[in-house]
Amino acid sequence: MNPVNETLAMNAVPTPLAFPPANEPAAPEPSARKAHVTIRGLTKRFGDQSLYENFDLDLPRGRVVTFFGPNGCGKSTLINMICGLIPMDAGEVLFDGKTREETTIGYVFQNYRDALFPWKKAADNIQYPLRLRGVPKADARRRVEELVAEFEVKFDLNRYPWELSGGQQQLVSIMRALAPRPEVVFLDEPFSALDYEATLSIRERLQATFMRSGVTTVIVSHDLEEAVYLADEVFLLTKRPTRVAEVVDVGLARPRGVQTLSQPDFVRTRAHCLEVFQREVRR
């Protein structure tokens, strides 16, 4: 059994979801932001190299945030430390004042080929976090049916992962992460290994899920267009020792489609993010 999947699944306790606030044109003042994930004093070193040093961060409730920054700044490492997959050298992470063990977390891995259990059918992979927590088979099956309807799944979930395309495998991974109705969902470059057609399709389905559920969502992206397109807020990171250079409120109405990519507000926001990124890379 993959120990990473096992660690995350152990936190999978069904929890009701709140609905998100209306999308606002401007970022709320820091004092008005309702933090869902609170990080204080996070420190991480690799040898004599400091990646994060006494790092503080608040992630807002019910919004989609993306992390974007220079290569090697520790975007994936950050969410892996928040989830407990990588140990911190120091610091504390709380979810609405609760510990990680008290919180339902969903996680979508970058490498979909290794993320699923190959000996389990797709439907059983999706049910896994529910069954691990003792949810009755009938209830687990009903939850899969809900997700099938929500994501408009057309392929056979009685097939094994290795019988599915890459896009289908990643969709199964996303459905598994959402099965226990998590309080926070983390996605680590979820589209990086997919072709463009699959990426567009899954982006559209994920966006509909964000709007329906209001689940707090954190996405690591290496693609600036994607980071802006998906986000309510883009967290732009610096080179190591990593800090937040700027938080950019996207402020674009949802639902978003391909036409969004050419809208003046989107182009302007992407250009600003690129300017900050280039400034940090040159430091």
Second form
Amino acid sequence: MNPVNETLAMNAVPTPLAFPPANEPAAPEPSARKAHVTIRGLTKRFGDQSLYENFDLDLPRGRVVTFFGPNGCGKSTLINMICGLIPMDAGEVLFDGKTREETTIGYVFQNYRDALFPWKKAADNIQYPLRLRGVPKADARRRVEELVAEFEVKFDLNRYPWELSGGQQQLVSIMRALAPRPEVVFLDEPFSALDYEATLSIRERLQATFMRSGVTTVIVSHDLEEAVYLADEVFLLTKRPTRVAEVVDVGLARPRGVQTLSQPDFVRTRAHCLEVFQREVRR
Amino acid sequence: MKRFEATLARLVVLVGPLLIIGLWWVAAAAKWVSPKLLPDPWSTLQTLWTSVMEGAIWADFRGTAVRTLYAFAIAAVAGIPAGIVLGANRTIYRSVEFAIDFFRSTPATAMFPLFLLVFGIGEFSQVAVAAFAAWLVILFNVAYGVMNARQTRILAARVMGATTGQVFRHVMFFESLPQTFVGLRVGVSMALVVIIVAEMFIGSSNGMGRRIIDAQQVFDLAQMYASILVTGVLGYGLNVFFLALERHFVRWSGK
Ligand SMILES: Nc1ncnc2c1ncn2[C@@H]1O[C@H](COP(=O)(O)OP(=O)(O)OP(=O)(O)O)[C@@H](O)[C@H]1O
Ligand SMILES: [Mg+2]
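Given the form predicted alone, corresponding form predicted together with its partner chain:
Shown next: the complete complex, the earlier chain at its head.
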């Protein structure tokens, strides 16, 4: 199977998911290929520099999508706009046809230290989005128990975030994002502030959760190997004004593990992504 | 042995005060300074002891403490809400920033005559000036704390669905607490300074400032030093108290 979708490489404004890969006549799992998040006509400028011009994007349902692109191409800005955290100059984002306000999403920040509430214990941090929704205390607590089991948490959640290690804090952040059972989860470079051991361990647990729940997941990564390893589809972004250079389908079976990293398919896909990336950066 | 070392380490804090007293004692005994200007520490402490035991100093101590806390209370009650409003609204902040900076840079004591005109000669004028000075400090610090609330935490709350009001109560309030406590601590010290000076120079029947200047007028220097020491104890005590409050309520500060 060719993991690569060449047809899109040269499209000025690609609408990647509308095209099945050239040598795969039948789209795999049609339901999984249906768009969950649709972005139309997105425009964003900072001063006189244009970041996005009339940008269209479809994010597939129930898949893990990673964004990879040059520094400052606007990956964070893009997911922040999708999440309604910063305004767009023009354009529309719909989740299953619904607006952002009608949709429950989860967001994991790169900087867990600044994202958790240090005046709340870890467990209360996780319960916070539930309490905001008016979920009774007992139910919220039960949901935390579920997440503890799911993520095999071994440390004490009755401690304050600043009493935990970086990896533990980021795990708490992820549990907080997943607590209200969001339709889509966004993670902006969730591992870049963590050491390697913590990264590996959280990646595995994230993958397990994804396989269990099939929640639509969007991860920004600055590490190409990681972007390919985690993804069902890698979205390669260009320099500003930002476009999708190519959507690369990663057909590797899950669960993936260390052995995945040396599989020929993986190596080939990564090499292809790197090629596209370099071409785009030089352009 | 360990225990001994630990005790020793704790006693290190006494080195400074003992050095000062030692130097004082030597200076007085060797008559480096005229005994009229510098009584020896022993007679000063004796004076202090009698004043405290006979209770003469208590009325003054209480007067100063009450006035300081009164001024501080007014400043806090008026300063915290105003600071929150200022910090939350850039436009309002920018429109009054210059005025605040200006008055913050103006010594509060320069305002005595104005306050005397407005509030008349008396205790309330003293409290009013002190309250004004402390209010500026508290206002500024609270506003600063609100403005510098960590953006990521605010975004995190919003993305989880918090309304503007909830962001305010659940995030901004806590985010501004550490700086608010700094403001309260500096504010109460400021109030004490102004009250002491006011007691000295704008008529007052009691108070530590009054006591210090009275002792100076009659050249009772042992009494003057004793009163200065007591005033220092009051200031230090307030500081320690507010630090303890701060440690208790914002243990997560800077985390
Ligand atoms: N508030 C802002 N005002 C002006 N320019 C901004 C603002 N926010 C972002 N930018 C610019 O927009 C571009 C995209 O920023 P963004 O943080 O989204 O990039 P990124 O792809 O996430 O980068 P990185 O790889 O460093 O995380 C950058 O060039 C940045 O300088
Ligand atoms: Mg970024």
